[in-house]
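Next up is one chain by itself, shown in structure tokens, the form predicted alone.
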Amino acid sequence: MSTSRILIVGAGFSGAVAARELAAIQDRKILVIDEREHMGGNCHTKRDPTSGIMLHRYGPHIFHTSREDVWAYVNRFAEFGPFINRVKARIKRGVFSLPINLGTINQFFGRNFSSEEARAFIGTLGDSRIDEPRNFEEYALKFVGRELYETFFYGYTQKQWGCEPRELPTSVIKRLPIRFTEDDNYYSDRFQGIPREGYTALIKRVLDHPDIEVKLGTAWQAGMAGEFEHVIFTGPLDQYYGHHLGRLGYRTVFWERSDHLGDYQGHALMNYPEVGIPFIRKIEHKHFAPWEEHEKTVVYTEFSKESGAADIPFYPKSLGPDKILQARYLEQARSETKVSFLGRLATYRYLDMHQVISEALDFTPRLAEAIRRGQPRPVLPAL
């Protein structure tokens, strides 16, 4: 048995960044395992052999951050091409820009508002009876009114999450800005782009270090922990404990592929918020790489459903029972001495790529220092 090796479970961004940083500052050999046959987790990208298009195999991933150190970090391992995420929504009345902005408001209401006029107008639509919004629906009704809520938010949210929006916390809708300018960039972060060679190539470079070994197609087994000095687990928190308290609720997504000549929808992402349409959006992958030219195009039609035992978990539902169960699992996790939990699955939170990287960069030096000093090791990032 080796006492100078660290095991990292998961070769996504959390595991890869943690491995690289530990290898740089710690005199330890590091083994990274992943049950899938590829690196990158749900960020995995692969060049399509029939069209030549770089496919985002588990849904669209656009990198965005305002942290200069995080942007500098990913640019160490990949060249990023410029990409602005301009999402559209198709309804019976036409195609509209999201997030809701000045252009959306004027188009939807048939007006020619200035920025301040639009702000004042939307203010008259909100439900003034709602003081402090308690959930997704109340937040939308207070700040955009019923017509915009029911057109752009209600159906999409119900299909994506499989529940009524009033069951979801306000944090879900707060991720979607409302703007009174013509800015249709989905994100407001300073830096935004997509790696020209894809995310999997980026993560391969992160893991390319003489002290890091990667084994794919290797599932985590509880008995592995005894073979290593420390374990960083980035898989689902309830999976680590064998689901013995129950399963945390997740939504998963799946896609139907179609191939076409030319251009299909003119944009990477087209939302379909109407309730009667069973899918939630269409993804045209070649538009994620505007620096490339392709005669063909590949479209993924995305559906959402409850995550079963055999499904890949994507979005933590974090409803009332889930929060209670999460707290019970976290209580068990905090008692660990040789295991740390890192990343969105291991902490059961909705995190973007830049947040995952930020946490790994902040957490790993603390862990390395505790190992070096023989002190109690941090189990969780600051939640």
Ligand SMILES: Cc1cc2nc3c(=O)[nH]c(=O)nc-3n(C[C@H](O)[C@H](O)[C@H](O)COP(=O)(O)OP(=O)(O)OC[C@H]3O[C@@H](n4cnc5c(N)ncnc54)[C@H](O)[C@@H]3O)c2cc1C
The other form holds:
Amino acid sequence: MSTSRILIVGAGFSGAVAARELAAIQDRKILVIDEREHMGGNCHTKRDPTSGIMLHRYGPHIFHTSREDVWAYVNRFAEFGPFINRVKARIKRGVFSLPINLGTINQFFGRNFSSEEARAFIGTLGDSRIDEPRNFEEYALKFVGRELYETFFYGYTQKQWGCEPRELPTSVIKRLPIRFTEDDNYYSDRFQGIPREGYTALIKRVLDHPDIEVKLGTAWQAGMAGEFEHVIFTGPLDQYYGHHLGRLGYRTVFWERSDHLGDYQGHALMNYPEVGIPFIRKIEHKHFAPWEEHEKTVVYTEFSKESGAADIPFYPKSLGPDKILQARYLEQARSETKVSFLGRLATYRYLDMHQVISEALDFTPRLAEAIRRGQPRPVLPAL
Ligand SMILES: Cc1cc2nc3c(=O)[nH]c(=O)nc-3n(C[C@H](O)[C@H](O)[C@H](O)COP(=O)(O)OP(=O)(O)OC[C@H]3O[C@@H](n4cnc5c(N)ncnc54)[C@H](O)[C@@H]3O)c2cc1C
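Any chance you could show the form predicted together with the ligand after that form predicted alone?
Once more the chain from above appears, this time first in line as the rest of the complex follows.
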């Protein structure tokens, strides 16, 4: 292996976009390795051989962004089908629309409010004694009141995070809007869709460049660095350092698959927020491709648990002790000269696809310039 090569660890969106951008602006050869046998990281999709349905193998992925350049970028590599994420919640009383919107409020309280009436009504439910909410629970109690909180947020959050919502920061609930219109689009971004042939085909095209070589089934080993001019690491930050300070906390999810004929729930994502139900949601994959027709249907019932050493780390917990540990690992990462850390795992943050693409697009030209000039590598702002 020549020293004028760059090694990228991870063939998810972060690694793929970084590889493509470096290949476009550098006369260096790029090697991308991934320990898995496929490209795409957690966005990996694969057609199911029995039903023909495109399965999102590591959980449902809906692409959304407000950045025009990011939307144009992904559309260079795939044709996107139109998809609006409309999430439902099934409770004993029926099926309700999330995020909480005017329709949810009227259905739940059996009313016929206008937008402004609903806003005023919800205002009366909030706990006015809470001045500055200090955690998820206080935020919910202050802004939607106890009944909506306990119905739609409490159980789901407890099951997903394995802790009491009052132990979580307000940032977790702030991601979920409350709307006083009939808008039931889960996201507020300008662009939204799903690649018609799946994310893996898209990422394969991103990596299809004469200066990029991809080796799957190849795990990173510390000794590899010496053979390369620079390494971009997109795997877990604590794993890079051999967990020598301890393990960063993650939640993982796993699924039980069931196969049916026809339609199962008439919808892609059905949340189950009630406490007595052990799973958190049911995912009916064929509804992510409404432009396709399938006789059969495949449902994944999703469970959440603490991530162990052998599990795939999905959601960073980012509780107090994790934050301290993250800061200590990041301090080490900042002092590296030959390694850059990119993506959700390597920076220990929950990031959507458009965010990791944005960061890779913004970071890579600066890195290329630094390598070209033989200067110290730039540091990702998040570090
Ligand atoms: C359940 C779930 C649902 C999601 N839904 C959405 C959604 O609807 N919309 C959205 O925008 N985002 C969604 N996301 C976020 C999305 O998955 C991430 O933004 C994206 O996967 C981040 O890409 P990445 O390349 O940084 O990381 P990853 O996709 O995790 O890729 C990292 C790659 O590195 C490889 N790797 C790790 N360690 C090593 C090693 N030691 N050696 C070799 N290879 C290694 C891994 O195998 C993996 O392929 C969701 C995330 C989860 C968990």
